[in-house]
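Below you'll find only one chain, the form predicted alone, shown as C-alpha cells.
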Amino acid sequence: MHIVKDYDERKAEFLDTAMGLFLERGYDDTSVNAIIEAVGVSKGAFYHYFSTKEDLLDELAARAGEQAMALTAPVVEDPELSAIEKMNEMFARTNAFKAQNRELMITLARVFYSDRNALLRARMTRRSVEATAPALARIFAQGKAEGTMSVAHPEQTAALILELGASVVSGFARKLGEIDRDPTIADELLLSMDVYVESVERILGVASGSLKLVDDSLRSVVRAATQTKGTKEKKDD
C-alpha cells in the first residue's frame, strides 16, 4: 500500500537515508538511484525535494548546522552569562553530546573523515562554519565591550577559529582511527585538544586557563575509543 507522508517527513526521510548511505559507501560511491531505491519512492520523487545529489548533501550540511545551532542559540542570548562563560558553555553543550553518544561519534569519525567522503566533510564544515560562526562573533563582541577578549574583527576571528578547530578534528578523526594499532596515540590526541585551546586563548587575548573548551566528557571519547580496542581484542583472544 502506497503511503502518502507530508513534504517535511519524506524529505527528512531522504536526508536521514542518504546519509546512512554515504556513511557506509562514500559520498561518490552512492548514486541517486541508490537513494532512490532505499527510500521506496519514484525518481520524480527526489527530483521534487532536490535537484542533485549536490543539492541534497546542501541541505544536509544546512540541516546539520541548524542543528548545532539549535543546541547553542539559548546559551547566546542568555543576558546573565559573561562572554567567556557562554563560550565554555557553548562548548560544554556540545562536547556532552558527543560523550553521551561516544560510541556513535567514533565510528561517524572514522568512516566521516576517510578520503572517500572528503567531499561530503568540505561541504558539511563549510556550512557548520557559516552557521555558528554569527553566534560565535556576538560572544567576541561581547567580550571586548567588557574588556576580557582583544577582539579587532569578531566576525572574521569566529570564523578562524571555527576552521582551526575543524583542521584539528580532522586531524584528530584520522589518528582516532590509529588507535586500533597503538593506543599511544590517545595521549597524542588529548595533548592537541590541549594545544588547541592554548591557541585559542592567545588569539583571543584571555587569560591562560580562562577556556574551557575541552572538558571530562570529550576525553572520554578517545578513552572510549581505546576501551573499544581493548575489548576487541579480549573478545579475538
Second form
Protein chains: 2
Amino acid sequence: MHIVKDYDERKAEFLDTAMGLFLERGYDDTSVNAIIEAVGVSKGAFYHYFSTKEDLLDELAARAGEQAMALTAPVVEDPELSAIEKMNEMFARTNAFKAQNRELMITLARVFYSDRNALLRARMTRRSVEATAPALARIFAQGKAEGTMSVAHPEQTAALILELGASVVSGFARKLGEIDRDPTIADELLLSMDVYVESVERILGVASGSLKLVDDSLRSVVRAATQTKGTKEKKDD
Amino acid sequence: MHIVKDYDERKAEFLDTAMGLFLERGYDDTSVNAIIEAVGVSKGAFYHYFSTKEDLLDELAARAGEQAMALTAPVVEDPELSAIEKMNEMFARTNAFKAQNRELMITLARVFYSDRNALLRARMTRRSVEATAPALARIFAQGKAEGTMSVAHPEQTAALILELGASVVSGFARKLGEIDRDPTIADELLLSMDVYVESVERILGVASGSLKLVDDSLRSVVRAATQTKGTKEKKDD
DNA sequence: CATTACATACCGACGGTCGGTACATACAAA
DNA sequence: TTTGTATGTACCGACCGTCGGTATGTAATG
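Mind pulling up the form predicted together with a further copy of the same chain next to the form predicted alone we just looked at?
Expanding to the full complex; the earlier chain stays at the top.
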C-alpha cells in the first residue's frame, strides 16, 4: 500500500519530523533511517526529496532564517516607530515567541546549543544573521539619522551585533545546563544578560537603559532552571 | 616489528598529524583510518592514546587553549603596564604570531572557519575563551581600578569580548574566501575590523582610538587576498 | 609477571545508491 | 465512453563501502 502525498506536504513533513528528532537527539545522532522511520516512508523517499542529509539541514536552516525575518519584518516597515522603539519591538517579539514556546525553547537550549550540534547551529545562525542583518542595519541607519544612535557603519555593526547575540545565547544555553552542578551559575547568567544589553547599548551609542532586549520571561527561565535542580529526575544518557 | 616511542612523543605525533589532516580535509572528513595511516600505526595504537575521535579533538582544543594562554600570560603579570597597554600588548603578540605563521593562518582561515568544521571550531573557541577569559578579566579589573575602563562585571565582559572576537574572526575568515567572487568584500572586511575595534572600545568604555587590536600585517592579508584574485589558479574542489 | 604499546580481525550502524514498482495523468484509438 | 499506451513522479527496500569503535592477542619492558 502506497501512501502518496503532495510534494510540498511531504517535504514539510520530512522537515518537521527531522527538526523534532534533531531537537531530541541532535543532528549527528539522528540517522536518516530514524527520520524515515518516524515519517513512515522508505529511504528512497528521503533521497527523492533531499540529495543528502546535510541538504535537509540546509533547507531547515533556510526555513528558520525566513521565519526569523517574517517575525520581525513588519516592525522595520512601521513608519511610526523610532529606531530604538523598533529595536525594542523586534526583541520583544522574539522574546514573546520564546515565551510562548517555552518548553521548546528549553529543549532547544539543552540540545541545539551543545557542541554536538555545532554544525546545525552554525548553519542556522548564519542564515538567521544573513536574513536579519539588512533590516537591523536599516534601523541603525534610521537611529543615526535621528541622532539617537552613533553607528558609523550600520551593515557591519548589524552583523556584529547579531553574531554577538548568537554567541551570547550559545554560551548562555551551555551554562544553563551546568546549573544543576553549580547553582551559583544562575547569578552569573543574569549578570551576563545585563552585560550583553549594556554592551549593545554602548556599541550603538544609545543612552544607557534605553534598550529592553531581554524581558522577565527570559529571566524566569534561569530561575526556573535553578529551582528544578533537585526535583527533576535525571534522564540523561 | 614494533615501533615503540615515548608516550608523549607518540601522542604529540598523533595530535600534530591529526591537526594537519583536519586543516586539509576537515574534521568530519578525516577518518581515524586516515590518521593512523598517516602516522603509520594501527587502530589499536590510536585507541590506546585516545578513547574516541572526539577525545583527540578535545585534546587538540586544550592544547590550543594552553598555547593561547602561554602566549599572553607574561603580559598579564607585568606590573609595569597599564590595563590598556596590557590589552594592546596581548593582541600585538597574537597578531605577531599570526604574521609569523602567515601561510598557516591563511590555510586555517580557509578550512578551519568553514561550516564543515563547526565542531572543531566550537571546541577550540570555547577552550581558548575559557583559558584566556580570567586573564582578560583581571586586566579589565585593573583598568577599572585605574579609571581608564568602565566595566561593571569584568568576568562576564571578558567572556563576551572573547566570544565576540571569535565570531568576528569566524565571519571574517568566511568572507575572505568570497573575495575571489566579489572583490568589493575586501573593503567591507576592512570596515568590519574597524567596527570591531571601536565596538570593543565602547564596551570597555575606553577612549576612542586607544586600542590597537589589529595591525597592518592583518590588514595586508586582506589586500593580498584581493590581489591574488586573478593570478592564483583555482585549486578548489 | 604485570604493564605498556601496540597489531589485527572484526562489528554494527551509518549515509548514500540503485534497479525497480505503484500510481496519477494525458492522450489517442476503438 | 471505454480502453490501451506512454510518461513522469512518488516511493520501495536490498545493497554497498566506510565509518567509529571493540575484543583479543602479543611482543617488549621493567
